[in-house]
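Taking the form predicted on its own, here's one chain by itself in structure tokens.
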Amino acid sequence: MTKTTSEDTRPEDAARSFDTEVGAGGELHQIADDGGDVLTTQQGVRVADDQNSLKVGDRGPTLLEDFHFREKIFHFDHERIPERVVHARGFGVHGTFTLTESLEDHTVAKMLTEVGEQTQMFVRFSTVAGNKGSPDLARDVRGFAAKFYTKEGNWDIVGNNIPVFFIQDAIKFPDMVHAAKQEPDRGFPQAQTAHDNFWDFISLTPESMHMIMWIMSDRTIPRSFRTIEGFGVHTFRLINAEGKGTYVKFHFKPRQGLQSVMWNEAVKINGADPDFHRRDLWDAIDQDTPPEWDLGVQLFDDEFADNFEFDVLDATKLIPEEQIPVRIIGSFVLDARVENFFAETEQVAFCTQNVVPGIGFTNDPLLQGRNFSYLDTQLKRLGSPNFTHIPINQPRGCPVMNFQQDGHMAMRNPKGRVNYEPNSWAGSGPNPRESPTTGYRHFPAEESGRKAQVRSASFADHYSQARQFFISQAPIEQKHIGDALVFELSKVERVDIRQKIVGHLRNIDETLAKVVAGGLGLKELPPKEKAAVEPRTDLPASPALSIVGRGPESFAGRKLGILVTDGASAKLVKALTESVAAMGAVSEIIAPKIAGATLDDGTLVEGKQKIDGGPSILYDAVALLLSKDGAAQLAEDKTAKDFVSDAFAHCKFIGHTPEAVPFIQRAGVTEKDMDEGVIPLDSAKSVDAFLKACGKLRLWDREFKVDLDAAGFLAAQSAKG
């Protein structure tokens, strides 16, 4: 037996020691032993366990009779009403998926199988922690739930942007909520984990430390919802014809490649719009240049889950696809926008339980879970087990019949006289009956094992794949996922938490958590949390895990921000615009006034934006064209030297007409400072070269010279290396 205490730095508040313990069947046990007040349920029972919900065996599905967990799953669904308790604010569009390769081998899934076959969906994205008023460039995980309308019923990925996730039973899922989201005694943060409520959960929760490496990292803060990954993020099962079964993880690759922003950035952007990530999918739609996606499997069997690394039941892991490689089957466009927001994108339900025959479950404790909570959080939230009955949520490729009645907001019935099965009446209408040819068939796995609230030792290894995620990133990608872990620890006020997650970053990487400790300022370097399992540091990095090595390869589906004076060469704004968009890019033009600029052969171009309400945060690159008066004028303006100083601190590519080099050095950027992402325009040549180096999407090395953070990062890899 182990032990590790946690002391808060309060003297009002005793310490609090926990014995870790590894039982007889090799399953982890974490016991209060500080004589405090002994955790109940509702009804006043005392609570024996707290961590691990009810199993068969300690890989087993998870059973209904444990009251606690359904009691404390079924409560923490209906703490809101009537916005969603998570993934509150949202965003969603229809769209059709198409089929290009089958899996008949593998699913009898008509939708799997039929090639060509084109099905209607909805797709709705969404932060998880902010409430419905929260801005979009939150650091947050992403949502990314499908509903497919197949030929077989409706089927459901409810997934997110990043494949793991952070705690591997669902009996934790209220705790890592109520500790993410603002603190219940002030109400704030909003839609903010830099607050001592979430790091102490995460503290005590070691199991959550692959899911903070993928939360600290650029990943969540994206570009656009156009240029993020879909993960469905657990081991589902696909069944053939047969009943033989094989494991899949699903996979939605975008076509624009991964984008994200810098933090700095995302601060700035929402306060200038809180809406950009909406309003960019919007414009998207609206200009006839809808976002795809390819649909991918990574298909595998029991040989393989049993001879992995890592438990395949386990939603803290993933399996690189490096050793299993994403099978593209299909892709899908998203091309229709909501004709009314609330109708569609509020009242959508979304359930892990929705599938269709041909695709099955695993005892995968979170997914067993999920199955559970979506069903009754959809019954609360919409007020009636008829939710389905809302157009949004009615299948659409197939009829649907079968004995249920009344309720509330009741839009359909059975007709005539039947309404139960078995019954006799035949000929007397309506008198659907099972198939068991067609119908949707189980998986028939075989369970045993004694019952018991258990946690498998094969989910003990918390550290490994944490450590695999952060050296297959970029230099700058690892830069960042330091600097937001500084930044988010900044905001804990207790210093031992801030001590205790740093000892967990010794598990992942010395150099990381020296760079977090010394920008936190501490004195010392905290001892190594212990493992419960020694982390493996032999796990090669997987390129597939870097958002900067799958960018995109051209400027293709980004906007460019011109800004422009009376007196610009109209020749550089008709090459600079219609380049733009012969790429399939965007551009607005930002003047002084809104009303535009008169360029130098009398012509007005219209603005877009104001200087004032159109800062550069609001683009993926800028060019500054600028005649010698106009860059004078700007020259005076705070705002307008902001839009070059800002741009050049997100590292982005900044074109500009010789006469405005004056203006861009009273912003800030001296002549020593411009490198080669500020390129001067001035002809139809040098606006190709500065459109294909935006292809790039930033010029990372510049932040190296303009982040005070660098110094001490740079240091550190090179006593590393």
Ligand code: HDE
The other form holds:
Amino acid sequence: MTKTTSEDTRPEDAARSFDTEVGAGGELHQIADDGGDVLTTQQGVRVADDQNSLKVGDRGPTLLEDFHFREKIFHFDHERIPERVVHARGFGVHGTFTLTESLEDHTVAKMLTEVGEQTQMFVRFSTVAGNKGSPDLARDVRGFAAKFYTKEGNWDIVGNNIPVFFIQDAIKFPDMVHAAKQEPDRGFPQAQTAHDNFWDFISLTPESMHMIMWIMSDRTIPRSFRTIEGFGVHTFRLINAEGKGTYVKFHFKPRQGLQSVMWNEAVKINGADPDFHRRDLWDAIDQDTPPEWDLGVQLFDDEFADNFEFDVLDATKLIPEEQIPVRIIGSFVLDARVENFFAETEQVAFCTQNVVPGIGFTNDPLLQGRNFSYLDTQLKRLGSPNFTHIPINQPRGCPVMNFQQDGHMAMRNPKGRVNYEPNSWAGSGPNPRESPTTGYRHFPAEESGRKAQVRSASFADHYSQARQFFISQAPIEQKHIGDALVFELSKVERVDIRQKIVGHLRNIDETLAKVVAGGLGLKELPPKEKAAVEPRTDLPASPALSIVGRGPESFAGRKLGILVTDGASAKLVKALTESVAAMGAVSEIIAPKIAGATLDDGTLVEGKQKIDGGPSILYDAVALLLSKDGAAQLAEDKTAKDFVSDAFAHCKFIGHTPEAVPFIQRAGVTEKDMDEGVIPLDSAKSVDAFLKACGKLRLWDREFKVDLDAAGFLAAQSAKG
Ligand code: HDE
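Moving on from the form predicted on its own, kindly provide the form predicted together with the ligand as a structure.
Every component of the complex follows; first up is the chain already shown.
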């Protein structure tokens, strides 16, 4: 640091000189007597007392004259900005994209054509319906918004973890969001769709049915942000050097594999750790195991679009990967946490209209509406048209130069005399000009037609892809969809709404409709809802739409909870923790007391969690390394027993010392229940076998034995034959 000195003019400090230092980044520090930074007001004035406001006498009134006190409170009073109207709860991280395959035949966008090119990016994950303070594991769509700081300007893909949407036309978005969020008279329930208003709206909006299948599936209760896919949803357009357009859909595919939790688990995670997803991502980056995704594209032309079963402009439809394979063109790693949550995650402003040369839009009516909404909403949220001056929103790959000026909080105004264009000034400061050759050109689509408020007939089939999604799911996933529908509709007070939804399900899959009707205790199957066009039943299953089977091959990146007691085998604790680390997974010690447990060799293993703070729902698998005495003590503890019974009910793999068996049985897992997922641990070899089994993540077959609702599902399945 370079030292500079200025004279202190305050009488009480007259004897002292003021030290300021220039930091490594060129920033000035005021140095206190102890060598640290001095606390100052926003005006840079040193603060002498930050504990007591200025008063008349020891017990007298506080004086307005205390400018430090007033400034501090004034600033605090204005700390909040409006939360996002949707996607309020989010978590952002930085990363880098690397291109591995050029799309130069299709686009002039450099980020997509220069192989090896690295582009900085920022991603914000979010839930949609909940408020900023809502829990991470709400059943909800996850936002997956990516900002690429390309050399040609910022490009945003403001995507979700589901490839379709609720509605076809942006004009319905406010209604859909109002219906999903808390009801206006009571202000609850928040962060959930399990209420009358949502299902009332859905029952009257058949175009949502495909999305309903997705949101009732396990996609909406992901295990981690690291285990979700991302989708641009709309059909966008790539534009090449000749001005030729190619349709494109964007996909992000997690290298960690797909994984979700169970609903009963999600409900409990929300209580045990409402920050489960953000903590998980924070930890993964902290532990230097940053998540990675492949960026893929589905490319197609007018001929495909004209022959496809549905309209490619309809955001309630997807194009099965089996029809147009996803071509992987690069990957990104998210490896840097934000320095400040507010400055970056809260202030980042994504806009679907942020595109660069070579990337354009289509007439998807949802996309067209979004192009208005995202710019508009930033003014409300960030308070100024200069939100682009906030560092997280500024382009990093290229300079910005234009004649836009003034406004609230302008950080960047044109320098010199010129602030208009065209002009004939030269040499009086920056004087940017338009560039017909390299500037952004919109795709010259030819359009004609009468003005009308219509919905194209090509958007009318609302059930066929919903069915295609449903039949593409593994049986356990189909069961979960049925369970979720029964759960949500059981929270709906009006019976007619429940019935109407079942009437829609009959257009998707009769068995599903029967399972849900049975789960709701309906005496009769309600009549089918009238479909605008006859649903198709000939669309083949698309395996790419299932999560099960697309998970990881190993336990890498997952978390093992190890419950230990005093007297547990030190050898086993060591073997297990080392093997877990070696396979790129993490383990956490849970003990009856946070100080840890004294093992059989006298060593102390520290606890990361006290048992009450580390329920098994927080882990992908659990191990019970208990001594005989420890097991006997835990058998008297309800929380410890919940640890086991939950892990069992959630189909997790459970490793255990032989001494733990009586405890497991006291927890309700009887000898007869013990299946191949409950694995004895007594040697290093058994540790390997246990961790190998954990790579499957869940023993789904168990669910059919431990869940009352499974009976209805199995009965309906066998009736179907
Ligand atoms: Fe959004 N959406 N949206 N949305 N959306 C917003 O923009 C909107 C839609 C998505 O992490 C808002 O800055 C309309 C689809 C994400 O900051 C707002 C319509 C998809 C995020 C808005 C849609 C999304 C938003 C609220 C229907 C998936 C969070 C705050 C026409 C492809 C971005 C904000 C972040 C946020 C409007 C539908 C994804 C109000 C009008 C479809 C990931 O502008």
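None of the values given here were measured: they were computed from a predicted structure. Residue numbers count along the first chain shown, from 1. Under this definition, the rigid core comprises the largest set of C-alpha atoms superposing within 1.5 Å between the forms.
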item: Rigid core fit then T657 CA moved by 2 Å or more between these two forms; value: no
item: Core-aligned C-alpha movement of R46 between these two forms, 2 Å or more; value: yes
